[in-house]
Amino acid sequence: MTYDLVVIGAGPGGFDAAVAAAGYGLKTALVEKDFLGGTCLNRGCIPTKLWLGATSAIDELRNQAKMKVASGEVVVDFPALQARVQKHLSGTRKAMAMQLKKLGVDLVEGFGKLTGEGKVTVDTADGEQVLEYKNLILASGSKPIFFPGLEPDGECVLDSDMFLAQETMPSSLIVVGAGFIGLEMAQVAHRFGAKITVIDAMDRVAPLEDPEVSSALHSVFKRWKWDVLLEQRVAGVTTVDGQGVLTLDNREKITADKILVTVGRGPVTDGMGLAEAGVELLFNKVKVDEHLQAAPNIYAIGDVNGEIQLAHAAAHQAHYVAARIAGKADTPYAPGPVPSVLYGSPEVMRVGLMPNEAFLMDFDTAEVSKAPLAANPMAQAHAATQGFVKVVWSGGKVVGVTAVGHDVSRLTLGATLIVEQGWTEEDVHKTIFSHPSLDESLLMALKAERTKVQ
């Protein structure tokens, strides 16, 4: 049979690619050598926040005790949360292919490798088959990738599959990579009551972040009693006798009962045929044109083609793609600013340029205004007021927003719009801010005094 399109990966962007292509009346194979869902719900966004949502209340309560006003102990079932998380996971890979038969979508499960011309060979539990295709879009999504001597044993050393796929919680934990995934896991484990190590080569925690966004960070979580190593160099990482030892460049060794590597992730291209097809690969991600082409009838979406390795974005390239192979869409892909968010508490959400970017972009006019989470009265009611909401300007309009706090990923989507919209100061008071509320920390950074970025 020939598809008008075939789609490789059935992760957040090639779902939706699925989905949208059949809602335009395209004959859709989805193809998927593991779990409908991809990294995203199977392996990462979703089990994590379950994890962080279920033991949300032990912060909770750890804040308001300090504030002297509550006392007690939140203890959260560790094999039942996990029970709980494969359960959710399930329905909802259920839910997905249900969508995918009632669309038509042709579900081929199996490893899928361009074959020639138009042709992608799936090798499928009941043996090869060979979808033909008129438009084929990459989504394969990306793995986890290791630096020499850090590479994962399943015993002691883990990546982040393996540490979401626990089935106990450790007592000691080092992570490796100061990232988001890394923080993220960190602050679950440190609930649980586990001792946390962090370590760095960057000078800072979550080092792709404003400056003073780590170092907000990087004070609570001296605070919490974890130890930040940063500018240090992982030798390797090992099991002996049943713990994880590492070991810096200086020879010195930190042991604990886990260690977590989370130092990147990079695309799935291996073994899929792909320069065979005239499919150029940089690094091993796709290159892809102003339409995210990757050759003639090829297109490449999400973490495959490098340009952004998040969940929603690969959501707004599979749309845009699948419009314009259904003739619905020909200028070049603009997604406008694309928000990204730390989970927990605290977290970070940012938005459009930061204020480095701006000032490179013109520093004449690039200026920065800035709120507190300790004014806000939802901040104050949670005992949680570390932190600050950051608005970035250039030209007299809204370029970037940043914050840093509990619950500051309620921010995302006000932030996204205003920063899309361009606000000037004339803007601010066209939009009412509901009292009490966080969005109103938006609305003081806002309106507060602006200093130029230096």
Given for the second form:
2 protein chains.
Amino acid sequence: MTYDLVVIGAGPGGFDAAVAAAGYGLKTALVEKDFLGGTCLNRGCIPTKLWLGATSAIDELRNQAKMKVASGEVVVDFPALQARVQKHLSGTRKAMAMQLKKLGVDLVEGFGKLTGEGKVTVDTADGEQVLEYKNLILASGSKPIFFPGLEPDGECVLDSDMFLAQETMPSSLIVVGAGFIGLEMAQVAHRFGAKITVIDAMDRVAPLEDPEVSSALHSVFKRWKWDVLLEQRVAGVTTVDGQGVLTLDNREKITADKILVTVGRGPVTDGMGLAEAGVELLFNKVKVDEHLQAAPNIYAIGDVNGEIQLAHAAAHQAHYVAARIAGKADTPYAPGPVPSVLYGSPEVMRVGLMPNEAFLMDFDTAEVSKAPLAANPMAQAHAATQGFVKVVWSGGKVVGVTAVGHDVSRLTLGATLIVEQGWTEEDVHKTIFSHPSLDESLLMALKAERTKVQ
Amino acid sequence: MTYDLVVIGAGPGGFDAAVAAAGYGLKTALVEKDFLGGTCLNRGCIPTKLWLGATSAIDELRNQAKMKVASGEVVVDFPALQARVQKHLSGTRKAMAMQLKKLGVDLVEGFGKLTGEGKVTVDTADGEQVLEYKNLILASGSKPIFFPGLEPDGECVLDSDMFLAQETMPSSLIVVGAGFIGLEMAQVAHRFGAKITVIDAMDRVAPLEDPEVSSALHSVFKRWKWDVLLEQRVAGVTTVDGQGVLTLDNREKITADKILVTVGRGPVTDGMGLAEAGVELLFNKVKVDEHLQAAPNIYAIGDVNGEIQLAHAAAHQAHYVAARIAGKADTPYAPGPVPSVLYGSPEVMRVGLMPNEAFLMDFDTAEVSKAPLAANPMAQAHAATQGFVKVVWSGGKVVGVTAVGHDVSRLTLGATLIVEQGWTEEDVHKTIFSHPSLDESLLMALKAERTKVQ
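Moving on from the form predicted alone, kindly provide the form predicted in complex with another copy of the chain as a structure.
Full assembly next; the chain just shown is listed first.
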């Protein structure tokens, strides 16, 4: 039997592609070498959100305690939390497996490799299994990458997978790489009382974000007494006598119970026979055309094509490619604005263009308008008023929104729709925003005086 | 001097009207008999949100404790919280006063009464002051109403104003009237450990909401061991020996430390000389036309016109009327969908039509689609998975969204924009929803199988 579609990788991209394809009536197989759900479910977004949810009472209590309104203590039992995480993950995987079964998608467990025209060979527990396909989707995802000297040793030097699998939370933690992954995990460790050190080679935390977002985050971290070391290169990390030892380029040494290295993630492409199948790699990313196609009948979605490393982007690409294979999508892939979110408290959300991007697009009309969270009653109610909402305009239309502060993730969908619609000054007065709400800080930013981006 | 505009009432409607009018260059006076900010700021939305925010750690801890992930105790110091509320309110009022001053709006403190063509007489602390106007906006708001026998005595029988002004939180509370106001306050008392009894004459809690929303709320309240008495008429409430005593129509008596009566709010119109000025009342509400006009040169906005008792609706009407007076609005007042929110946990949000309303509009095409929160990872993370999101369709377009459950208020702006745009099935696949997020439960409801409304 020849499958209409074989998908390699069952993360948010691959799983959604298989489900969507089955919905179109395509005979589909899904190949997964590890767990259903991929990195996002098993070693990424979901476990960290369960950690953040379980510890949110600690954060809320600290904020109110600072205002002398509340006192007490919240103790989160880390082993119990880890057990709950595992139970959640296995329950979710079970539900996913049932969904596949119901839709008639064949799940083939093992490492899949392209082995000649229209063939994938899967190294299963019961030996090799060859799947023939008319179409293939590569959705093999990504894995942590390391610069030389920064490799985890699994003892005191951990990557994000190892950090999530810990049995105890360290009482001191060095995070190398101040991107969203490292900052979310550092926030959880902070809630558990760990002493935090954050190191980045760039001149600011969250270096991919608006510089003002970075400095708002930085000021919160400073209030939390984190050591934030910027423009610092790390010569090496290692375990010495059960302690993590980090050596800076200037030979200075810093120690902590654990060192978490989160300097980036790179596509999983090794040993899959891609080159032989005519799939081109560029900086280890699978090159795709405007239809997310990598070679005849071969598509690549999600982290492996390196377009954008976000689960919801992968899922959106999945739906497009499944539709395309089913003959339901003629036009090139054109996603709307893709939001990105740092969860925790403070949070960061961003969608659409940043000020510098709007400036590059059209420096004549690039403007920003901004509102502080300090004036918002919901931020006040949670005693967490640091931060702001910023709106980016181009040609008189909203082209981007970014925000930093307590609970700003809740602005994501509204901001995405506003960017998608390209609101003008007139539109701002049309929609009724509920009161009181954090949404009103977005409304206030939309209405605020605009200044030109320099 | 004759004012271009005199506004009576400085709540969200009146204040925003004055500010907007000043922005149009109109010479404006704002008359307020009590505090800037009106009910919403001083005796309504804002104090309750500060209460809910201050106690959210209690709620989060309880949820995690139920999962055996967290333990401990959070104690909220109620007098300290009340002091913080007062500080917040006075700070906000001060900022509002400064804004008026900066814009050149004259704030006249005292009770304002219409006293002949183009004249308002204000009973100020320094005696009567007569303001002449070209245009008048009535924004006098609303106040709690009571049925005979349910009047508060200020001892153990309280209205919402008195409840918010308490010095201690009661250890047992009877709430008469299971609308949003009563339910929010009951939730706060519950967090403080009070034994709660809720009584309503209707057959369900939150009787203005979708019946499924009511039953989802009810099941949470039952798990909290609240006594919920439905279809019960109250014969009377009184204070006996320092205890609140409620007598049901069937003569049964229920006692508690306090009894909170929240059976409704009605417009403030007494003694304002409205009839003499040609302003017509209907069931005590100021009758307005399609331009929110009540009589020549007299407009009425917000609770006093009885259209909808929500601060953001009043503010939206304010902007329209200010623009109309400034000659900038020709068309009749046509607001977009008006969201309403119950805060706390569980929360309720609703915007647009409910299923029965869609059915009445067009019974052929009224449909609903629904997704449970149980499947959502953010609801899981907060160990609060009861509830759902429901989408209402008419003619193949989204005409309403309602949701109940933990943190569903965060769907409000997104749902409002989706209803405003009237999404079709196609639109559902266009926008990228971030993952993981509670927003995805809305997406899941949008994509779910639709059933016809019966």
